[in-house]
Amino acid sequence: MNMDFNDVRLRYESLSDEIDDAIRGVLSGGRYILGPVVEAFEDEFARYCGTEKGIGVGSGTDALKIGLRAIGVRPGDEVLVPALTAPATAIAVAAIGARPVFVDVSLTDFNILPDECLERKTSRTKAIIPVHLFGMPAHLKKIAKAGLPILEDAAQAQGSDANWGRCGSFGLAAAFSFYPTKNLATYGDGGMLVTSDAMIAETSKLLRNYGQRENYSSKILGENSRLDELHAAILRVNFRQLDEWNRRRRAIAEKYREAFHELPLGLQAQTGKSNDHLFVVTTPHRDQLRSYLEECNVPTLIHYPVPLHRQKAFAEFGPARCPNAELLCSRVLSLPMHAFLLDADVGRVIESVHEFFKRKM
C-alpha cells in the first residue's frame, strides 16, 4: 500500500461535507471578497496566536512583502534571513527593493543564529525575519538583542510554543502561509499577517487593498493581495481540526525520535513545542538512505537542497560565508509526516531506517 509524504487529500475527504457546506454557503450568499468570512477568521485566528489582528493577504510570501513595508522597510535598506529556507523569504525582501542579508543557521536546531544577527548588522539594517524552520521556534528572545524589528516567518509554525508564547506573537507582525501543505491550509494560495500594532494592521489593510479605505480612493501605493472568501471559508472548517492534527504530528515525531536516537542521525534540536510541520534527519549518507527508503516505498523529500546565499537568484546580493547551512543542506531528509499517517507507515518509515543502518554497519 502507498503511502503519502503529506496529508492534502485526505484532509479534505475527512471533512469533505464540512467544507462542501462552507463553499455553497460563500457561492450562495454572493459576497466572494473582503466579506464577513474573512473578517471572522481573521479574528478567530488572531486570537488563537495570541495577537490582536489578522489581515488576510494572497499568501504567505504576500504576508512577508505586506509586513516589511508595514513595519517602515524601504527600497535599499536591508533586511537579515537565513540562508536555510525556503526562496520566498528572500525574495519578500527583494520584492520590495530591499536587500536580504544571509544569515547562517544553528547545526543543531536549525534556526538563524542570534549571535550572527549581531554581526551582521549595519547601519541600514532595518529589520529581522526569523524563520521557525519546520515549525520549531527561532530563539526571538536573544534574536531581540539585535535591537531590530522583527517579522516573524511562521509560514511552517501554526500552533507552535515557545517560552516566550505562540509563534506568531512574539514580533512586531508574523506571517503565516496557508498553502495546500501547511498544518492548516486551504486548497490554493492564501496568507495572513498578524499583529498587535493598531499602525501596522492598519497599514496592511491598505497596502493588501490598493490603498484604499474606501473604493476607488487610494491612499497609498498598494496592491491587490486578499484572502478570498472562498478559502477563508475552508480555513475555518480546518482550523477547527488543527490542534488535534498537530497533537498527532507530535506523537509520530516522538516515535521517530524514541525510534533513532540511537542511530547515527542528527535530529532537530527541540527548542519549544514545535508543530511538527515537518520532520528532518540529517546524515552525511542521505542520497544513500533516500535511495533505499524509495525502495522500501517510503517517500521522502529534501527541505532544502541548496542554500539560499548559493542560489543564483539572489547572487547580486554579494557572497555571504554560511557554512552551516551548506553542510546542512548536504544532509537534511524529510520522512512522512502529516496527520493522517497511519501507525503501520509509521512502523514502516521507522523499521526502514533501521535497516539502512544495518546494512551500512
Ligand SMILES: Cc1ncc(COP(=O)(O)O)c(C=O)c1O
Second form
Amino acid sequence: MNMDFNDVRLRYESLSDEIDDAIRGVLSGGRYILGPVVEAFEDEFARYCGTEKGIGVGSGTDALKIGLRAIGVRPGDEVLVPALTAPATAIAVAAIGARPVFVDVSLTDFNILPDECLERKTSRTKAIIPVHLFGMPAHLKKIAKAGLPILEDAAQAQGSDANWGRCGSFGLAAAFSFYPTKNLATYGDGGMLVTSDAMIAETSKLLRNYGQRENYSSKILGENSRLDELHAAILRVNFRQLDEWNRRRRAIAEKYREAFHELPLGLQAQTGKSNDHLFVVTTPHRDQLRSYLEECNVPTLIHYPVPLHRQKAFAEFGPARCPNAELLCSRVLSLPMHAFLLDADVGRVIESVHEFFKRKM
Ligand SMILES: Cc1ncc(COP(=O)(O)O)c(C=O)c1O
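Could you output the structure for the form predicted in complex with the named molecule, given that the previous block was the form predicted on its own?
Everything in the complex follows now, all chains and molecules, and the chain you saw is the first one.
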C-alpha cells in the first residue's frame, strides 16, 4: 500500500464514529455559532497551553491578525517575522496594514535569530512574531531581550514544550491553526488565539465578532472570524488523542534521527521537545534525493521552497538580507511524518534514504 505523507484521512477513519456523533450532536442542537462547544474547547485548549483564555477564530491567519490588533499594532507599524515560514505569518501583518520586516533564521534550528531581532528593531517596531517552525520551539527567552511584545506563531506547535514552558504560554499571546494537516486539526479551517492577558482576550473577543459585546451594537471595528460549533466539536474529539499522536510522532522522529546521524544530512537542532509536526532534513542534493524517494514511492514535500523576502507578494516591503533562509530553502526536504505511519513505512523511508547515499558515495 502507498504511504501517505500525512494522516489527515487516517485520523478521521480512526475516530469516524465519535466525530460523526459529535457533528450530529451539533446539527440537532440548534446552536451553530459561538455556543457551548466552542466555549468548552476554548477552555480546554487554553489550559493545555498553560494560558488563561482561548478565543476561537476562523483560521490561524486570523488568530495572528486579531492577536496583532489586540496587542495594539497599527497600520504603518513594523513587525519582525522570520524569513523562513509559511506566507501566512507575514500575510497577517500586511493584512492589518503593518509592515513585515524579514529576519534571518538559524542554520541549525531553522528558527528566527534572536540577535538579528535586536539588530532589526527600530522605533517603529511594535511586535515580534517568532514561529515554532516544524514544531521546534523558538528561542523566546533570548528574543524577549528585544523588549517587544511577542506574538507566538504556534500554528505548527500544538503540544511542543520548551525550557520556558509549553509553546503558546510565553508570549503576550499565541496563534494556533487547526488546518487539516496540523497535529491538532479539524476538517476545514479553524484557529485560536490563547493568552493570559485579560485585555487582549477581551479585545480579541470583540474583534472576532464585529466588535460586539451585545448583538447589533459594535464598540470597535471588528470582523467576522469565529470558530464554529461544528469544527469545535470535531476538535474536541481529536484533542483527546493529541498527546498520544504526538508521542507516536516523537518515536518516529527518534528513529529517523538515530538512523540518519551518520549520513551527510542536516537535521533540525533540538531546542526543546518538538511535537514533530514535520521532519525536515537538509542536503545540497535535495532535488536528487527527492526524485530518488519518489521512485521508491516515498512521498516528500518542501517546506519551504522560497523564503518570504524573495516572494513577489512581499516585494513592496523592500529587500532583506537573509542568506540562511535562502540556503535552507534550496536544501530542505520534509519526509513522511504522522501518527499513523507503520513501522514498516518508517523502515522503508530510512532504507531508501540510506540507499540514495550509498549510490551517491
Ligand atoms: C507557521 C504558520 N503560520 C500560520 C499559518 C496559517 O494558518 P491557517 O492556514 O489556519 O490560516 C500556518 C498554516 O498554514 C502556518 O504553518
